[in-house]
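Here we start with a single chain on its own, the form predicted on its own, put down as structure tokens.
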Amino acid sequence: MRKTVIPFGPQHPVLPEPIHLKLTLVDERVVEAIPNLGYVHRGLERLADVRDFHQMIQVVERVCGICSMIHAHCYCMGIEELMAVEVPPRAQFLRVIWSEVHRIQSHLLWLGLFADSFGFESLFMQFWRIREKIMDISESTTGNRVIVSVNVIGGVRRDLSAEQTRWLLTELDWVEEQIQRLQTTMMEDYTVKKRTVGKGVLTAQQAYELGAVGPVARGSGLSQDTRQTSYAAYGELYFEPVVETEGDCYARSKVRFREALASVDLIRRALDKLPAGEVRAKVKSLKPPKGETVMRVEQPRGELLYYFKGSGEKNLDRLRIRTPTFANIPPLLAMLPGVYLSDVPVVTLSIDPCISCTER
């Protein structure tokens, strides 16, 4: 039995992220995968030593542009807990709305890239055409398309008018209709099923033991979603995790499809229940953060965890970020053995890797 070791990445035509794996093959099948991390390490956590806790909001948004709103949301929640700041109810709902807007655009981005991995370039463009509408929503409501910079300590810096709310509901109707139209096109296609069904299987037991999070865990039957902890305004909105049980690439893609539609519904309910009032608490007279805390939120890729340690100075003593892709790399290494080399790009892409997130 002759083994061959080949590098996969960090540059590859299918992958949007520079993930680097060493694959051991027997004939055309993978028998072992070893990750090589650190290719794009940027040292963002170290900046907490030289940037004050207000400036760090803009830094953590750059951990990942695709989910910048949710990174800033998690960071602000942690600082607010250390400073005993009470966020106004309206701001809590607005944070949920913009977080779900980010979740939709992230899932649409991934669905387009997933379609492109099969060679379906026209389908890729259709998904990104819908995503452009979501980006327009971000720009119209926050002033920016990617790095929205809407979170501040104590709330948000922008509000939604009644006219914007009506417009947003109309745009969401179009987005929902277009996603549903493409769902049949992609999920019932013979080629898609041939490349995804039974590929990269991760059992529920493996997902639990290896610490899988997000759609990777829910695609294997684990009903876990950090939004169930009722942070922000999620406790006032009916929410149920999207779960599939097959544990293969097809199941993970179905989860993201259904979650995009579920996010549309969450935004509608949040807009319907949006309370009146202020969108930002006054924090200028409060002392800088002191103490330790851990904060968790649900990113499009899964659970995001922030650890804070402050001593009452303007700079944090320690900021630690655990991103969902970091948690999903061990499950990926369990998925790859047994698949053909030609399936490796699709299986790898099925965890929606964000290496820039992973290597802060």
Second form
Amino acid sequence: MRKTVIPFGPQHPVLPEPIHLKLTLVDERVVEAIPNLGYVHRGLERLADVRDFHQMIQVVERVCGICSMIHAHCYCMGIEELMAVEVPPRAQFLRVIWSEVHRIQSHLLWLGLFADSFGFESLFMQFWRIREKIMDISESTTGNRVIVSVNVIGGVRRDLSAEQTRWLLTELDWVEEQIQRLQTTMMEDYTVKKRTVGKGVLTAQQAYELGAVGPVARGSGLSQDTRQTSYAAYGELYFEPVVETEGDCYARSKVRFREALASVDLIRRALDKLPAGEVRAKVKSLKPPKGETVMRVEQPRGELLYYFKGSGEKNLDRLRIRTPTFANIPPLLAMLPGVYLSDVPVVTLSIDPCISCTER
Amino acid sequence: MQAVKRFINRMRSKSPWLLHFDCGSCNGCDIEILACLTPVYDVERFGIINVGNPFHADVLLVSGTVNHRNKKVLTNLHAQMPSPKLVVAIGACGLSGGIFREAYNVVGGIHKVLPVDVYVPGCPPKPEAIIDGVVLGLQKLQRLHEQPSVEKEA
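Alright, leaving the form predicted on its own aside, put up the form predicted in complex with its partner chain.
Let's see the whole complex now, leading with the same chain.
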């Protein structure tokens, strides 16, 4: 049979971001996929040369607009370790709350885009309708919808008042109820199952060998979540990773669906245990960061890793960011062979690609 | 012929179709553009549809900075769109390079590559601002229709 080469992307209706896959097909099945990256590379890591370590918070927030809070959280944790800053416990809890708000937002966004990728447009609209409530929560508690910019070195910029906490709890009830209402459609609908069950299977062995992270690894049965390392306040909150074993697109969407609900629970518990006190430690008199460190946190898409090297000057010597999508591209290339061309958008989206993270 | 032209021009400004291209942005602007299409803001009720095909589009929404790699993709997309066309640059990065302007792989704002009609500031701009930007652009398009000589030049 003759081979056909079909370009997928960089501008494609289901992809919000430019990624180019060169697909080699025999008949209608993919035999090989070669990724072609670099369309949104900005060279952001080297901005550390011109911005000082306080200003870099704003830069790392813009690595990715969908999980900006978590990027800034990771960066601040690393700098705080180098400068030996003690973050007040209330700030730790507030960081967890806003990180989880971001996780729900990101998962709802993905569930919507995923529904859109197999042509279920009304489900896309429903998920994004719920997501707008989360955006309201972001806006009223932090002041911004997308790039929340609450992290500073030594804590957070804003505090939650008692009134806001009460309001947040009622809003979360609404969000949880609305997400649960979509469970039947997302998880049990015939058409959804037809497009997702058994598509793009990744076995646990493959996931382990190829270094899959986040929901891709957890969908294949690997119980691996960086939040288990109990950074920030996760150690004080009861937390269990969400794991599914099938390893197909359906399992990955199930993981994200259940994680969104688990995050609602996490926020509730964090609000319940929220300690009183300061939200920001004083860091003005301290010396700039010196030494090396590595920081890991759990992004909605998986494990995020930051490497810092400071020499006691205002600018960091080196900042290295490894994002979850970068780790999930080899598993994607393992999923694609054998898949029909019409299923390629569904399988590609099932890893939740965030290209602006990957290419920075 | 004149009547057909008038009809097409009327329909173009009453139901503009959008093409969205992420040109090195951080996703912040992109998700706000998508949020415009969803139930809370719902621009589809005004006949605005997000299409994936540049041959069908009237308005090009570009978010983010231009870099050396996607410069060509962006100009290709713009060339494939039928005339008259609008270019709306979204976000601080699309205006000037924003926070990334000093990075080594950044060319700068969209205006370095394409003629931009409307600039929407903000990092990221709120969905209301994006809708306002597109409406301003459509008014410009309408003015172009009313002055046929200007349209020829454009």
